[in-house]
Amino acid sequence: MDVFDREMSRETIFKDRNVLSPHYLPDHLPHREAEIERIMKILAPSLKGKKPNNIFIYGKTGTGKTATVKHVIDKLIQAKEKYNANVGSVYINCRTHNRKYQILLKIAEILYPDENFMGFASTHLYDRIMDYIQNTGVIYVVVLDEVDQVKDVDDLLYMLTRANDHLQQGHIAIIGISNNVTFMDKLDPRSKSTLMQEEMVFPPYNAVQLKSILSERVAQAFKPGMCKDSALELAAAYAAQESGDARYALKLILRAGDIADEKGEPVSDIHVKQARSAVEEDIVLDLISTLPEHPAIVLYAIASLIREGGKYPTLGGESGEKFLFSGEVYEKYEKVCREWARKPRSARWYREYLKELEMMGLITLTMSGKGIRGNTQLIKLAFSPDKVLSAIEKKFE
């Protein structure tokens, strides 16, 4: 109890630590005004009882996609009260609800809070959802965050969009959010043909934008004078290097704040530098946890070869950086698939997985140059192979 008493009485540099959480939704979203306006314009017809288009939003991690959509949905619900509109919404994180059944169950439970739907078939859930939409005439907006994580996503999207063909009144509108800009290319043509969607790509933040985002949060999170401006600039610069990821910047300042708080010091450049390695490890684990099965196996093959040295250990040249040939990685991927009792995908799909991993910042791809026979992709791992292997092994436990 002495420890609790000491911690409760200790002075802290924080005013509200939760403001730095990636899950905190601020009232103002700097540098996303244009995206907010466009989404609001697409959804505005719902306030008049008209059918809005579906929206699919893409962008790398930490570009404000989820925060922007949640912000707009909050504004939509406020407008619903103002205009007495028949509009409803549900937000679903598809990392935790990654099956069509789970998503239908979540929607049904929200529409019928007093009923227990556990154990009912998906067809029953679908019928009850349809009954609700038809009987109330509501325009119902379903937000599917990380929609690419849904295992049977083609069936889900086809079912939700075709449902509108059978409704005499009411409508289901979908907002899909994905880190994968090639997500739509992988959908079944049948699913794509029913969507009639608007698409948006959120660009990464630059260092100046990241600093302004951090400045607003820091003013609320820390007591006056407890976070130096140079620390903000350094965290923003590091995050700009990491694909313009605002979450990374916030995690850096939060972790640096914890380090400084333990010492009773204002947050400085030193604390940000100390926080960097721990935050990078968190980011790697978070990214890997979201990977589908086969991209994860490809990444495992890359990390294994980097640790083993690969067939061409001197390919990195004087810099000492280790690169791998695309062909040797594919061979290793096939071998790991066999060892793990998985059926390897074709070379075409393998190339798509490499693009996904590069987009997420887990690897870098470059074309071979002089001194290398033929024209092939060279692959470099962006993080420690030991950390990557450990995270993937945990994922497949």
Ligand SMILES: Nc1ncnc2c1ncn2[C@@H]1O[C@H](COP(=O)(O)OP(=O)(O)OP(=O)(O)O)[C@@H](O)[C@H]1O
The other form holds:
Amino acid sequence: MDVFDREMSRETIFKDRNVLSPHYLPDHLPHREAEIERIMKILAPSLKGKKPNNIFIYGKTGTGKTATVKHVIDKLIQAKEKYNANVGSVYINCRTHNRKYQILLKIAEILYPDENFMGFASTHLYDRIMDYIQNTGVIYVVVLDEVDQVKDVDDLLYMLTRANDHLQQGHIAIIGISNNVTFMDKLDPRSKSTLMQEEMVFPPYNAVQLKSILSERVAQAFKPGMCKDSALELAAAYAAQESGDARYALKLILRAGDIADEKGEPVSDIHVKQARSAVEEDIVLDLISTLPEHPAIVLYAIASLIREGGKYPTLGGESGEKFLFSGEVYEKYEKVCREWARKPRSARWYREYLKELEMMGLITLTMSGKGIRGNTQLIKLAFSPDKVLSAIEKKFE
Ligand SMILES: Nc1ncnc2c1ncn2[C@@H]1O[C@H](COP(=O)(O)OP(=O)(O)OP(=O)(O)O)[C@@H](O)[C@H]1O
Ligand SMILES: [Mg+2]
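Now show me the form predicted together with this ligand, since the one above was the form predicted alone.
To see the whole picture, the full complex is given below, headed by that same chain.
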């Protein structure tokens, strides 16, 4: 038997691994019943040819915004068939279509599947979309997921509103989705009032809710008894700490499932713990791979000092958290630069690098407050120093 034969004949603990993939859309979304109902209520007039309000949905990552809206759109299309309603809809992920032009192009291509619009100006696309809606009288629901990613979002929203003013029949309704808190503040007040006719906030899931979300998926994904209840509970607890992110919970269980499957064991706590550190490693590696050289060296200096204990390891008191003084980190940074044959940058640059690292979530900065060495900056590492060190060493290999 070679490797292929062994892999093919191996028993697996999965029934349907795909159920845990990020692209899988579950039929049932526990703890989003109220949100689903509210969106359905808002969209319901469209089935009678009336204009529904625009909706803006906000919530942290992994709170089920995308899954919920896709679920409602599926239901809307079912109702359209059932009641023979003049309703249409398009789902656009603005991460991949991040300009007004690309969004118009996508809509035009869907409305006119036999035509090729490449190379046409956006005014032409706009006119053709308007023609379609005007001639058919359709109520067209445009979902703009991750709408904060659109570079010319004010233009886009202004254009869509103006479109409605010009239509004698038919209508464009917008559902905007975002996980970015500051997005609304940056919008033009006019765009804001257009988009926010209805506003919804999706709260983060707590550990109990995450557990029930996971249970349903796990029951479909694994063979009976192949994922222990305690493993599921642990994954839910970890994800609750990560701001109630259901995607993270699923990622943990999938990774734990793969680790357990490799060993031919049912998923238990130990696999979830291993999965967590593997997932954390992925995140750190991703972040660090994008860092320029000097911020990476500063981070290296921080991680080494934490591992060595630093000069003030007891700072942070009962919580046992390890903070470093900004000054000692700068000294270490200069030292590492010399060892790696790099010219250290000035203290002013160094402070910029610290801010950059904080923005990326790799470190946290706090002021010491009076008493501790005057008022100095304290630095804390967000991930385990060993992982950070090995990631940076790999980068400089
Ligand atoms: N209530 C739920 N029941 C079952 N699965 C859920 C639920 N909420 C979220 N999920 C699952 O968690 C994952 C993340 O959900 P989703 O993509 O909808 O999050 P999001 O709020 O759109 O996050 P982001 O802001 O990062 O785009 C998906 O795989 C989704 O199927
Ligand atoms: Mg989403």
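So that the term is clear: the rigid core is the largest set of C-alpha atoms that superpose within 1.5 Å between two forms. Values in this document were obtained by computation on a predicted structure and should not be read as measured data. Positions refer to the first chain, counted from 1.
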Let me make sure I follow: superposing on C-alpha atoms, what angle in degrees does the smaller rigid part rotate through relative to the larger between these two forms? 47
Can you read me the CA shift for Glu280 between these two forms, rigid core superposed, in Å? 2.8
